[in-house]
There are 2 protein chains.
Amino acid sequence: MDKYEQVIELAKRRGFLWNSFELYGGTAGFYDYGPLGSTLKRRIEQIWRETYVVQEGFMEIEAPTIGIEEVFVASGHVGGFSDPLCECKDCREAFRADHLVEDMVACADALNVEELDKIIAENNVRCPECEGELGESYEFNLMFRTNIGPGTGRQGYMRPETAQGMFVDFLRLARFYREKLPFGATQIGKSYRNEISPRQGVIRLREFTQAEAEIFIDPNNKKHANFGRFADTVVNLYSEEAQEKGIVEKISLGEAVEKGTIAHEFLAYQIGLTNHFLKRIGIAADKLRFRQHLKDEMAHYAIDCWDAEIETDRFGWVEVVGIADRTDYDLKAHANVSKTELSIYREYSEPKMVTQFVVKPNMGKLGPLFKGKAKAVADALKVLTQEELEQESITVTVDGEEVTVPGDVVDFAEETVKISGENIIPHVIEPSYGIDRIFYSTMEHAFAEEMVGGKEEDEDEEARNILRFKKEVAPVQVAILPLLTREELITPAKKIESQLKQKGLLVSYDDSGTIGRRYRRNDEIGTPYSITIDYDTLEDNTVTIRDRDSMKQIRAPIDGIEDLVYEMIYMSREFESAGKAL
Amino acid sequence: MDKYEQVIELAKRRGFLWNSFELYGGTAGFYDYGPLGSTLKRRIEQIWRETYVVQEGFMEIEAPTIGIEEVFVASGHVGGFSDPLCECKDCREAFRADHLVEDMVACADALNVEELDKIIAENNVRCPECEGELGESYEFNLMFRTNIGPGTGRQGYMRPETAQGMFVDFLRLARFYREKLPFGATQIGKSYRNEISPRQGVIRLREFTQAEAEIFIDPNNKKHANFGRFADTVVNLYSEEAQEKGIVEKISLGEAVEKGTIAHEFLAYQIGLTNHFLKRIGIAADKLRFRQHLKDEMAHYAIDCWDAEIETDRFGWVEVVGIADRTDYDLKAHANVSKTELSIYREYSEPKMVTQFVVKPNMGKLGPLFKGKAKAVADALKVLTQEELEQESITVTVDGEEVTVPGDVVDFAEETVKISGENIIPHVIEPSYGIDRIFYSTMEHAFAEEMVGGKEEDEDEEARNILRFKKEVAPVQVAILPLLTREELITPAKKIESQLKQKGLLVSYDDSGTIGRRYRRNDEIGTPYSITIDYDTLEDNTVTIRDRDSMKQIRAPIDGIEDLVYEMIYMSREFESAGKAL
């Protein structure tokens, strides 16, 4: 068993992961949350808000994810957003064209479905499962297509990121935060992506759940006010230089900008907070690196992209967070495909005089000689030069159509004028996290064997399975154990779960089986403290608490003790400082 | 303007509600929740945890929104979930048929399509957009469909419910459970119905947000441990009696269990529930009543079932929650459709002896006799009775075919054994709410216009929207006004701002416009605090206090100013009691 199997099968066994639909055998791509597995999601989720939403006012908005075709003609994934799909004409099966040839050629990523179909023919590649032969590749677009109403309902589709949802309210967003500059929002939600085959479990999943922030920035003014908090943070910097090197960078954040490493400080601000998020949760410092986007991978729009990677046993370095400066392309997408202006007016400190060009039509005299085109006509002599409008008869194209307009219909000056201001359309950085994937980095990360016990005489070593989970992500954060299932144990008890939820901390009861065995079952989903009542607890009114990491355990009083609990978990007060060791 | 238009337009403006694609012009059935919106959204979400998840014990899982068909069988869905849909011929507008004819006829949504369509020809009833000729009338599923993976994917579907989840989970669940009854599950998630063409606004929605329990009983055993918490509390009850009178009675749920009018405990203890989180959130408590399905709307298979609805100004009583005792149906549904049992093992509290025939078939002689086919044989021959095997030659069925066996083949006896326990199948009770329905009650329930001012003389009455929302459901929970926008104002005001955030409060900073105009802004989202910091903070660290029902203001110190606010947020501390009067 490989790291990712005793993970998974721990999270299977424990009610972390579970497959979807096991019940009817089950589908690729597909993961349900245990009930473990779904707190500690939401622990995840809810860190992810207080970063975003609450430190950096980022509002979390949420859209639909059914999406209309509209959104995603503008985004490019009606166009673009496909895999190059093979199929073998006998078992029908369908596989990926690229991975079919991936031996064979370098970068089959990159190749078009004429280049792979070439080397599929050129290499006799036949069906991986029944050796048939394979069809012609051609684009799969990846996301799930359904239809919205009935009979000529509109084609809609599943959204393959959150983010859309955000650049389609830009002008509610806008007015909402009164059009000042930066401004950002945030979802946290489902998308879909309908791989050909899905293979590698919860990794690259068809429904998966993303958190994502799109912060609308001054496209003259990349700094970010708070720099400083981020400038001395060191991180794991794989730069397209290092790439080809092959050497990862330790390097502050402060320099990285300095050198050009990085395009701008809020590009690095972000990377910061990226680094800084995923420490807190859990991933380990030494399997984590920020990795840039090569030139030839990268979005012709983009100007700097950068993937944070994590390590894992099975899959190596894993794509976990993107972050990139998407400039003004989605905004100028949407502003093309609704014909609608998406910018936002921005006062200047003091008017500008300007000396401008003027062009003033006379609807007057235009009006009745082109009747309904003659706003069109106007429009169309606005943007013509001077030497073009000092012509006798003036040619302009309305409609496709050629129209010949005299010259004395239009005025035209050069006059100075005061402008107050003028409309920008922001440029738009883009942290986007794939939670699923740093969910089960989280676990593994977390996840360890070792053997215990055997110091005392009389004691056997034993292996123990352990999630070192952090104590603020754990999806159990105390475990209430009475040492006996009797009335006078089981009351006080009761009585120390039900103080400890009121203080907001994730409990749970467990009487069943011996008090070493559930230790060890605690130890196994990552509880940070156990605490057991026992009968001394009668008398003195005092209780064990016992470390998860350590093994130690102390004696303290249940009076305060969820007061005592929740400054272990969120504000580092030392275990044992928390009474009397044992 | 309604009050429902009234709330929308509030809703819109102020960022709690957009609808969806607005940049496209939109499409019915689907609505943005906004920055506000969605805060709130999440607040009333946290709460049902904290009532379901945390207090009841019923963890929560996060199964795909994508189904598999086999669910939707099982679950009826594919079979059953559909509208009658009647097309007009000229412009293929789709409407639902019963809509149609509600006028002509008494609950036309109980008529089949061929009774719709007669009742169309003999009321000559045309398209309500064209008077064009109408099609005929047929049932549109209502689920969304999409293909999982290329080609020869699988039927696919977006849940139209979150519980099939929580069924399919079944084993799963009990299995960490540790098969203790009553265990349950729960989910917060989206649903999608894709009605034929929805107009009712946020209240019909396509995409929404569900909010459901499955809790797994012991089918001999559906009293309740914890009971007393609700026998005395007193709701408004429209029992199926009830309802042929036209009057809600107010009555305890114990009195309402007594006398029978409540199938039993387990479903009143859920009403109380559903009941205590209504209110909760600040649902008003004479716009809520608890509604008993007729025996001829409830499901074959359900004991009984109650809706909660609450009242509105524009759509009358709108169901909101359902809660109903819906038996071992799911489970055996499932069980069917995998061939899987869905069960669990209940031990006796002591073990019985049990006297019963026994069917020992001779597997030493089947096995020559029969080869392959012993198995199925020796199956066979085991639920024969003892008459049956007394016959000399015996005749099975096996895979459809007659087979004769020797008597010899066959041992049996009367035999008395000794029965530990036995598999049953629990009964399932399920609460389950439409949040998005839950979300729009609470905003029209909150909000109120009212004339303030007027009283000095040189102050004019004005007009004032307020949504009097719940301290704790408030979207923004205490605002920050710097009387100016000036340096040393700022710097304590963004101080304030931060030791707030650190408590987990809910704040906004807001510096634009009059102090007048600010107060105004946050009546009308709901804030139940705002703080103003003006040049006496300066000379002695105090801030004016607002709050928003009574406009009555305090003044308070800074120093200790979060555990302040968090006490009149979540202790029910009185305002007054929090600093000197002004």
Contents of the next structure:
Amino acid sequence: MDKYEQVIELAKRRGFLWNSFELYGGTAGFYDYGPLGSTLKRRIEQIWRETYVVQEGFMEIEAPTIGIEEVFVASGHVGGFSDPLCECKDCREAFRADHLVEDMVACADALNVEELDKIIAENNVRCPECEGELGESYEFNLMFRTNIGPGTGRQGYMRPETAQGMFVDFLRLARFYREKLPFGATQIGKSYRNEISPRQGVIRLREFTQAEAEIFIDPNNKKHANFGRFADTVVNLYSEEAQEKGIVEKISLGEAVEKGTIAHEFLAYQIGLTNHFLKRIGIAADKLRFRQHLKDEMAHYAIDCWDAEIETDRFGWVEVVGIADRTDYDLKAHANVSKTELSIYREYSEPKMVTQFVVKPNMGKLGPLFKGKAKAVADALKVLTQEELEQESITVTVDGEEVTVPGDVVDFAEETVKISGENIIPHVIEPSYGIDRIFYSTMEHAFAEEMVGGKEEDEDEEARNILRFKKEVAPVQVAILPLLTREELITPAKKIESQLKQKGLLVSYDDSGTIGRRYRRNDEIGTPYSITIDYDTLEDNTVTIRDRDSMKQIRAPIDGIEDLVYEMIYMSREFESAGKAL
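Swap state to the form predicted on its own from the form predicted in complex with a further copy of the same chain:
Next comes a single chain, given without company.
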């Protein structure tokens, strides 16, 4: 088995991950999180909340997972959220066309269906399942469609990302933050994408968890007030230039901003924060890099975009976080579809005298001509230039329909006025985390198989599976192990269990099997510390604490043990200093 198979086998056996709908044969793209998996996932999410909500101050919201069609028309998902699909003419299996040719051409995901079909034909690419002939490719929209209400109802979609709820709530958020930039909102929740052929376990799911922040900033000031926190942080940058050379550059974030490699401080700060979070939960520093989007893959609305990528044993470098400066694209798009201005008012330190081009539609004339559409016509006239207005008849578009307006119903002129401020549309910085991919990467980077024992001539070595989770991430932080299932040992063991739980620690009570078997079981699920209650406990009120990684043991008193273990997990207290070595 390769490392992926080892991790997934352990995950299924120990209650981290199970195939969904297993009773009915299962279906690709869905996983259940078992008791330990759910706990590990929640620990990762909680540390993310501590990072973004508690420390950064970006409050969390919760929007519906179903959205009405207009939201996704504005976001571009209805018109452009698709992957190229091709089907085998024989077995009818579906595949992503770009995945079939990614080893033959660079940036296959940037090619259109005609270009992909040409490469498939030139290279005689066949069906990976049955070697059959492939049909023509076409664009397949990845959103799950649904109806809201009875009958045909109102068209809706399962959200393909959590971000749109935060954009739709922009005006409410702006008022909540008293319209003082920068401000941000966060959301952790389920998103849904009807992937064509998910064959990568939890790396590519049809239902997955995202943790996203939308940070609204001044478009004219992209410096970060706290950039010094990460300015000297050295990260592995795989910039556009580095990709051309085939190298990864180790460089401080401050230097990367100075060189112009990263567009500005605010984006670099978010890269630093992502680097801090991923290492905190246990991602190996040498298997983490930040890759810049190339020009031909950069979204048309983005100034700069970087992916945090984690190296995995089977899948290579996997994108787990996208960090982008999305400019004002999203707010303008929703403003256009909703016909609502999405901006904030910024007051000047002193009023300014400015010359403005002012358009004054005559509502007294427009009303009789256009009745209920008069206001919409007036609004359309206000955005025209002087040249466009200097016509006998003016053409504007209202609700997708062209309307001809007489030139004498509108006045315009340049006027000098005193203004105290202006409405601005903030730019958006978005770090978007794929929690499921991070979950798997955390497990793989924590997994190890090592040989133990064999110290004596007649003693054979045996394999020990171990998950070296960071202590604050582990789904079980302390195991309580009475040496034997006898009442005189169970009573103090249950008391210690209660003390630790009251301290907020994740505790399991395990009295099944030999003590050696229980140690191995807890090593395999990543429990940092095991506490054994034995007959010496009844004599001197002390217990044995075993360290998962070193397998060393110390003897420590029961009194205050909850504080001792808490300090070792959360306050970096050294294990050897916590008691008497055995």
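Positions refer to the first chain, counted from 1. On a predicted model such as this, the values are computed, not experimentally measured, just so you know. Between two forms, the rigid core is the largest collection of C-alphas that superpose within 1.5 Å.
Margin query: Once you overlay the rigid core, does the Cα of Gly254 travel 2 Å or further between the two forms?
Written below: Where the cores coincide, Gly254 shows only a C-alpha shift between the two forms that is less than 2 Å.
Next item on the list: Please say whether, between the two forms, the C-alpha of Asp296 moves by 2 Å or more once the core is aligned.
Entry: No, shifts by less than 2 Å.
Check: Cα of Pro368 displaced 2 Å or more between the two forms, core superposed?
Finding: Shift at Pro368: 2 Å or more after core fit.
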